[in-house]
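Single chain ahead, written as structure tokens, the form predicted alone.
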Amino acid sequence: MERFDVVVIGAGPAGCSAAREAALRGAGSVLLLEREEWPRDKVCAGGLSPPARRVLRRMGLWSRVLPLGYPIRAARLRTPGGRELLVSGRRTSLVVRRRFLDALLAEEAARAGAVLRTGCRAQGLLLEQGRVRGVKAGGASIGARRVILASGAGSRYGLRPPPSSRWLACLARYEAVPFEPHTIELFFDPELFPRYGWLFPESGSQVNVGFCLARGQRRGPPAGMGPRELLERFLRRNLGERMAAARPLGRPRFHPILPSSRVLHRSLPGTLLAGDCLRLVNPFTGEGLSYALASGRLAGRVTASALRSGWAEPRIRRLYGRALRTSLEPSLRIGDWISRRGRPLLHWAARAASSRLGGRLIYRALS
């Protein structure tokens, strides 16, 4: 049987950065497994947020994942009403396609020591005495004194209960479409809200468009109207002839976003939990890449100290649990209470957006 000290199930940015951690502080052997093969894209629309840019810089890759994306300098907001806003700032903010961030941040885990395997799925982990000892991998055994788990929302592998609330996310690509340069829309659809949709420039001819929607909300589109459908109804609302032209670039993506407003891990012996299958997204925003990566940091960070010095298991769950808490929390929380409050916030940022203080503030907490 093939072993190694660390073996990490996911190449995106939770598992990555947890690899790459893993390895840096000396972890030992690290294995990362990715199910698919490069280049991949995911369902997400790319906008690096304050946090993940400030997680970037942390992780010394700012500068080079600035090279990858589109320079925003702008949101344009449409409010339930009708109403557009459009704010900016000095700050310049980012999208970048995930086939290029992924692929970079799994380039810099294997510089830093790891073993990168595309196109090898992870079957199950294979179990001791009701411990994790290791992953079934492409059709073989892997043994593994530690297992981190960076498989996504679907994962099946965390001991959470039932999720109380279920997104459902749309990305779609297109050329052709008009937009103002180094501007994102984010609109607040009434048939959305408190979720919204946007579109997102990832070059000078090439946007992404979706929308994100609560399942069972009471106020939605027609009931039994399928995903392709509400996507045909929303660009038909917000874009209307500024779809006349427009060129797809492939089908539509769909996708379940788990969002949550507490950090709650629960993990077999053996394992820890990063990113999605924390169900660490954003309440109020949907986004989900800046935990992701501070997840998997903290996860690989854990790993390679309880490795090092032979820590307890108990101590290990209740070190990155408390770690997790004191430093994602705290904005799920606040996005949780936003969400809730979303109309009159909006109502409020709309006169706010009025002055030009208050439009550059705005813009900062989007950007």
Ligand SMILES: Cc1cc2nc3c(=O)[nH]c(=O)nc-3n(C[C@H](O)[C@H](O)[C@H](O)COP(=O)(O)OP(=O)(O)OC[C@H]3O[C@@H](n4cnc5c(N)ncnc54)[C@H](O)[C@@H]3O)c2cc1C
Contents of the next structure:
Amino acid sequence: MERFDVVVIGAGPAGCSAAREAALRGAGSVLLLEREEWPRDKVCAGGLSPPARRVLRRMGLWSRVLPLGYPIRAARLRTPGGRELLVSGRRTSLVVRRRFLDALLAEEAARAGAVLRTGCRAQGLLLEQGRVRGVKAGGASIGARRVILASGAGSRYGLRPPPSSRWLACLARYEAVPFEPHTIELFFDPELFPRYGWLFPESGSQVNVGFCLARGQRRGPPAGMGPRELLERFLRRNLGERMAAARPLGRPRFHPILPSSRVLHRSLPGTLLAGDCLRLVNPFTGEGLSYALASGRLAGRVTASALRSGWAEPRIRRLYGRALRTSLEPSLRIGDWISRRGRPLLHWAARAASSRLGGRLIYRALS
Ligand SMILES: Cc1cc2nc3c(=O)[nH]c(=O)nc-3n(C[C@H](O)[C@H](O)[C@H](O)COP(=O)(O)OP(=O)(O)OC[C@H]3O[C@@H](n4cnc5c(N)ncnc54)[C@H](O)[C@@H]3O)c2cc1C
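Now that the form predicted alone has been shown, please provide the structure of the form predicted in complex with the named molecule.
Everything in the complex follows now, all chains and molecules, and the chain you saw is the first one.
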């Protein structure tokens, strides 16, 4: 049987950063398994938030990611009451297609020493006396001293039991939709609120547009609407005439988002979970890239230390859980608080941002 010290399932941002960190920190041999052929796109708007930029900086990768994306210098928000606020500043953020971002992250994991195997789906975990000892993949068994599960939202390896809160997210790409250069737009449509829709420019001529909606939301579009009708309704309500000459690039795609207001780490002995597998998505913004990168790094680091020092399972879990709670839980809790009290907060922000100074201060706080 083929054997590795560490097997990582899923080459998204969480899996790539976990594999890279484990390899860099001396975990031994690392295998990164990805079911899709490479390069692949993931259903994602690709907005790199200020926290994502900070993690990429810490990883020493921001300067390599920067040329892959479209720079963002401002955000235009439409509040549920129809007010608009423009927040802008000097710091640059980025919208980047996932096929480019993930390919770079996987390349970096390989450069650090991990073996990347694409087109290879993990089909199950190898269990021995209640502990995971490897993975079944591509019709073979692969032994592992430890496994990191980073296979994304809704994956069979994710956190159990299934979440009580689940969003449906939709994403579509278009050409020939007029937009303000270097500006993302967020639509706090009353039908979606406290969720929202967006328009993110991906290049000088192409945008991605989408929305997320919580299942069973109190206010919302008429019941019984299918996802495609929901998208059309969203576009009519928020972009109207701007869609007149729009040319779709591919079909709209739908994907679940599983947000969380807390870090709840539970997994089988021998494994750690990272990223969307652990539901690390902000319950207000829906952003998960910074959490995926940060949790993947932590999982890789703890795994490497555990293998080098022969730590027992309870210690590994305690340290990983503590590190996640310290670094990631505060922003999840803030996101949860805002999503429950967001309407007055947005109205206040809209009023504050109508002055130049207010707009600057808000952008600074956001970036
Ligand atoms: C419509 C939409 C828009 C979004 N926009 C943003 C945004 O603008 N900014 C932001 O920060 N976040 C955004 N998110 C959230 C973000 O996409 C996720 O939080 C992020 O992708 C999580 O990364 P991950 O590595 O945990 O999982 P993923 O990116 O889902 O990666 C998991 C990988 O595992 C692979 N995999 C799955 N099963 C197996 C298997 N059995 N064997 C091998 N490989 C497997 C998958 O193919 C995939 O490559 C958005 C999400 C959606 C749905």
